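The chain that follows stands alone, in the form predicted alone, written as structure tokens.
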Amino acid sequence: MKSYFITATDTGVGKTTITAALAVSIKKSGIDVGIMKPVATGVLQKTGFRSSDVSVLHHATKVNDPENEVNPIFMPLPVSPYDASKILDLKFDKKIIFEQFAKLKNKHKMMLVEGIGGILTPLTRDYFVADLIKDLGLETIVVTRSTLGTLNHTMMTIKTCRDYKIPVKGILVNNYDENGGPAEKNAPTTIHEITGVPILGVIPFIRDYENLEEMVSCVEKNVDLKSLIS
């Protein structure tokens, strides 16, 4: 069965928030969900998790799955994984990434792995999310706003990972407002035609997106789940 890396045109964009629902959907099929966060950066939690993305992901799947295992580099400041280590003073060790991610996929059936900002983040000067997604074989599924703007984000990103040849398994528009203006209501349909890309749900705005069992039901009644466990 596929896993997938979880990546958006920009932060900010609902990736945590998608990626649980996404592993609370599939579970609920009586599929073995694991989700890890291979880096982090962010205000260190007082309690639980370092990094409060990982605490969603956690708290929603409920997996047994050690904290350096599931998100195996942190860095306590709220800025890229590149600027952080160099403020810092923290070396970014790569290999530890592969080496958990491989334990990770021996547990689980399937592996939802979300990523740190957009697909061309720094995590080094010269090594970037896009890379990440490329040496750990997996596919993509990218989750984009409906808002203006969205539409030179997501085809960029979709082009960076054409260019990395990096297979894109299709595309989340999140937030979409039907009562939006022209660019809102036309984006998911617009952003189809010129990438090709399938666009494997349409997610409403949700005025609390932080409440999962509304976001779940939202996933699950918006997305089409059976092409991501086919």
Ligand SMILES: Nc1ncnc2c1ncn2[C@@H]1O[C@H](COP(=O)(O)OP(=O)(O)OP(=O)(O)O)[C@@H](O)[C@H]1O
Second form
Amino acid sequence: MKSYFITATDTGVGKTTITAALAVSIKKSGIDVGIMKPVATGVLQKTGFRSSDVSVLHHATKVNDPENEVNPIFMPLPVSPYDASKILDLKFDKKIIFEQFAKLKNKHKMMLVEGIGGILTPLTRDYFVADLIKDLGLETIVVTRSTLGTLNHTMMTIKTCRDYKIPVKGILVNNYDENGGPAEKNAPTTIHEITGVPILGVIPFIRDYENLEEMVSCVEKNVDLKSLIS
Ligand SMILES: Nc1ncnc2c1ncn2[C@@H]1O[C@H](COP(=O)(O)OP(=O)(O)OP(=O)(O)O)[C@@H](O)[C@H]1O
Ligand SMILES: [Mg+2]
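Form predicted alone already given; the form predicted in complex with the ligand follows:
Full complex below, order starting with the chain above.
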């Protein structure tokens, strides 16, 4: 069964929320899904997991894997991994990512791997998220916004995937507001028309979003889960 790398057009677009909801939804259909956030940066959490993303993913899926496998690299500063390693004087050793990924892949039928930032976020000066996807040998799912500006960001992301020869399974348009303006209303159709990439789903903006259960039902209703598990 295929595993996927979930990237996005930018930071804060919904990678963690959607990865967690996809994992829960796919698990419900009886498939053993593992999750990974190979590289995380951000404010060190005071309790539980070091990274808040890892905490969300772990609590949603209730996987039994140790934190150092799910998240081999954590740097406690909310900046890109390259900046964090410069500022904190930390070495970025990517070998550990492939070792831990291999272990997790052996334990689970499917892996969902959350990226960091976008496709060209620098992990080192000359090693980007796109290089990591390529080296992990994964197909990618791109999460996009639906608001004005998303066409440019989505085209750049898809073009980069093509330049790197990374297969793109599809695009998930997140935070869609059906009462939004014309740019937003047209976004899913235009993205598909120009890129030729399948739209796996359009996920509405959930007002006063509070818990993952809401997102899980949204994903179950609006995402073509069958195409991901076939
Ligand atoms: N469809 C939605 N409706 C309402 N809120 C949403 C939706 N999708 C995501 N959010 C909220 O938007 C915020 C950013 O989402 P999320 O953390 O999943 O983004 P991300 O791409 O993982 O960010 P990062 O780059 O920091 O990893 C979160 O507070 C999340 O709960
Ligand atoms: Mg995240």
